[in-house]
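The chain below stands alone, shown as structure tokens; this is the form predicted on its own.
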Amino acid sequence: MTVLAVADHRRGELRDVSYELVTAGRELAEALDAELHVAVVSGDVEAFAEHLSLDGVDTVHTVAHGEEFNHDVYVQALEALDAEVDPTVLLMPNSVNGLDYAPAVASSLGLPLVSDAVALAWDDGLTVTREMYASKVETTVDVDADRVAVTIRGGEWGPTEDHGSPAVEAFDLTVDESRVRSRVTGFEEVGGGDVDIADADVLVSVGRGIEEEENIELVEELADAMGATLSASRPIVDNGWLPKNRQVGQSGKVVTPDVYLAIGISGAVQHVAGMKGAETIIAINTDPNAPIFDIADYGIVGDLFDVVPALVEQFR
């Protein structure tokens, strides 16, 4: 048996889910005693195969077809490197391109798709853990199939990083150009601006505590003391104080960075699906009870206006 996962990039480099998607695909091998296949497609494979050249991966395939996402190509890839690996669960990241391109290949290769998966686990047929009503109820779905084909959440599994020796094999993929049909003419960052939350070490996010909108110049200051990326809860982008590019949460960004400072967040589920898997949490809330502090690290129970011109101080 094998699980395959594919790996996703954008402008040339790998996304995080990748190396996600490779713990995921692991640990369903592990339980499976398969093996683990990667596959990339498009851009360029022999680099991302070095990266994807990871511990429990068998085999990378790489398909070298164009330099950029394309919805047809990626079908017509997947269909045939499922054909030559006959894969037992096709894991796929839930992601722009993702979900543009899963679909088509699911319904095209016959396969049940169960999509944005939290969990999986595997006990004589794969069992898919779900969030539904905004990230309030936790489902699990026991799928009745052979195969199937599922789409994981980014931030939910941990990255694989150590370094492995795989095989690399390079896919000999036939395009059948008359199936392609659409093409990426460019690539615009939803809200504006050349800051990727997502890609931050450091994040400095700001709530609805912040009360009014010259008052995130304080937040702001705060970041730059810190050298951190500015971020915020969907209040404060609803209220068009700050880009929707930098809104963390489920109908935001996920992000993972290493430290995560929320101030004036209260923790709502639709935020924290966007951040709990950040390394480190620290909350500032007055409020003892803000369900923030259920999943913080490091909590400081006070005023934002107090405590954030003396963290300035301390980090200048």
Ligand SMILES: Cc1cc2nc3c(=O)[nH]c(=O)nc-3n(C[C@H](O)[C@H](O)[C@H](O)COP(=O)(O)OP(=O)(O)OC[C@H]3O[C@@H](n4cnc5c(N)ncnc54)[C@H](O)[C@@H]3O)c2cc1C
The other form holds:
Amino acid sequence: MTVLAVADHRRGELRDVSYELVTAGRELAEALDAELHVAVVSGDVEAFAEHLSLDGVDTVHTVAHGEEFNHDVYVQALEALDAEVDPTVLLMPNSVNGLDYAPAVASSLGLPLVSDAVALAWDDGLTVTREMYASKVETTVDVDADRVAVTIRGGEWGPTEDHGSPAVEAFDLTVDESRVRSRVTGFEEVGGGDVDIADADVLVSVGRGIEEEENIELVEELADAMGATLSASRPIVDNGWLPKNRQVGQSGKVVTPDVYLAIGISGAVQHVAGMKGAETIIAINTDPNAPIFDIADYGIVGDLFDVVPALVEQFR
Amino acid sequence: MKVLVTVKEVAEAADDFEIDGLDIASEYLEYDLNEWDEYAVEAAVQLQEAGHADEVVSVTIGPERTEETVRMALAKGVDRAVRVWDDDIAAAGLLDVDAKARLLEAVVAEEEPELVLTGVQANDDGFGATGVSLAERIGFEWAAVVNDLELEGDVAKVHRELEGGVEEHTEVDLPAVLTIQTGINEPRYASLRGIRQAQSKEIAPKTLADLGLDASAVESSFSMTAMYEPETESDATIFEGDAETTAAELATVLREKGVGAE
Ligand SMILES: Cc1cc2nc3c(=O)[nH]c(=O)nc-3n(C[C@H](O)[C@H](O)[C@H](O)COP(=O)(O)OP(=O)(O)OC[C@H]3O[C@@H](n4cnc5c(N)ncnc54)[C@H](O)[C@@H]3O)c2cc1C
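Could you output the structure for the form predicted in complex with this ligand, given that the previous block was the form predicted on its own?
And the full complex, kicking off with our chain again.
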């Protein structure tokens, strides 16, 4: 038996989730008494293979084809690798690129797909833990199939860092170009500008709980009084109430301030991905079950429209 | 060109809720149009206004109750809708990605759209996989997490929003499925006129049999075995009391951390 984990990389660098996939894969491989294989597709696969030569990995398959991620190539590469490796569990990242190829691979191979796993267990079959209802509940799902595809959430498994000595095998892929119907033409950095929230020591961050654009002023006032920098969750930026360079999260900025004050922010996983490294996390939220309280050090369960003005008074 | 937009009614849990067996007890759930689908609907309606689309059709999988949600899409300019449901689907419980893609595949076969728009993910089950899975099934090209879209002939020029403030520019040959990210546009409010017109627009109910399928189409290889509130490892200090009291306590903590010091 084999577990096959697919590494994630972008613009010449392996992404953190690649090392986490190795950890998740290694745990599963031990439970299954299986081998752990890792695949890396496109880019400088030889350099990647060196980094992926980690403890617990038996084989690294390198598929040299093109510089950057192209999902049409990924699908074909994984179809071919699947035929060779025949993995019991195919592990992929629930990253943005994972969202773009994993469902197609699973569908093409006829494998059931369980996405966004936060924990995995094996006992005669795979049990996957996932979240539902915007992270308010956890569920366990039993998979009744001989083979299964799973995508894992970043940040849930620690990275594997210890070196190992797996076999590195170059996989010869013949790409059917007629099935390549998408072309990556470039990359763009967005959200630059006047302020770099990543530099701030104290962030006052506002979320959808603020309700209206004009209410942002209230939080601005607090940031001013506290000598803090203003940041936001995604909906605030989507609404055009603050510029993109203020967005904290997976698709925004990763910040590591000393203090992060989350006001009217639920703590969705993609938001938390950007701020969980803050030294002290404080949340103000009306919902005592909001996931932000799970990672907060201090909290006030209350209405921001009462608490924020009172806090402004404290710093005047 | 015909554009098909998948829409989903999603359930949101109340601030305080109870779990009943394998789901949140229904009295604690409130239903709404999935946030990501709102942006997909807007993208489709804008394609129609720009003369790219002749017709925009919405499809949903859900019981009769979901027509209320579908009407919101119709009120915003979607021309008509298809709603797939029957007793077998109801009995299947949580539909996995594959089952949803199978049902949508059958609708695509009937409607023959050239472009399918879906939301990136649904806010309740959060699979984030139906659109791309559907694309593979129907042999369409695709792009996931699209936050900018321009059509040029038979090519969709899209931006895919990657992590860390980086966007990928990609060209995708049509026919295609695009999964739409929030922020791609500004979803409009339904006008009163739109809401009135939506009342007379068609929402065609379809059963598995209508789509040439049977109960095996919604068989799933997974079963939910437990639902629970996650144990928090949080040791958060929660300040209790009125706003003045809690604000004062929080301010003390913040000052200790050096906040507000000149
Ligand atoms: C691929 C992808 C990438 C993403 N990237 C990001 C990202 O980079 N950053 C990001 O933030 N999100 C991102 N998201 C979106 C994310 O999933 C959530 O939708 C978003 O973070 C929710 O923002 P929020 O917490 O402000 O809003 P909500 O989840 O709506 O939460 C609002 C909160 O305010 C509280 N509230 C309401 N009224 C009050 C009041 N009067 N007083 C106090 N509290 C109140 C509510 O209880 C609730 O908890 C991404 C999603 C996807 C799919």
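C-alpha atoms forming the largest set that superposes within 1.5 Å between two forms make up the rigid core. Everything numeric here is computed off the predicted structure, so don't read it as measured data. Residue numbers count along the first chain shown, from 1.
- Superposition of the core reveals a Cα shift of less than 2 Å for residue 13 between the two forms.
- Once you line up the core between the two forms, the Cα of residue 164 stays within less than 2 Å of where it was.
- Taking 2 Å as the criterion, residue 245 counts as shifted between the two forms: its C-alpha moves by at least this amount when the rigid core is aligned.
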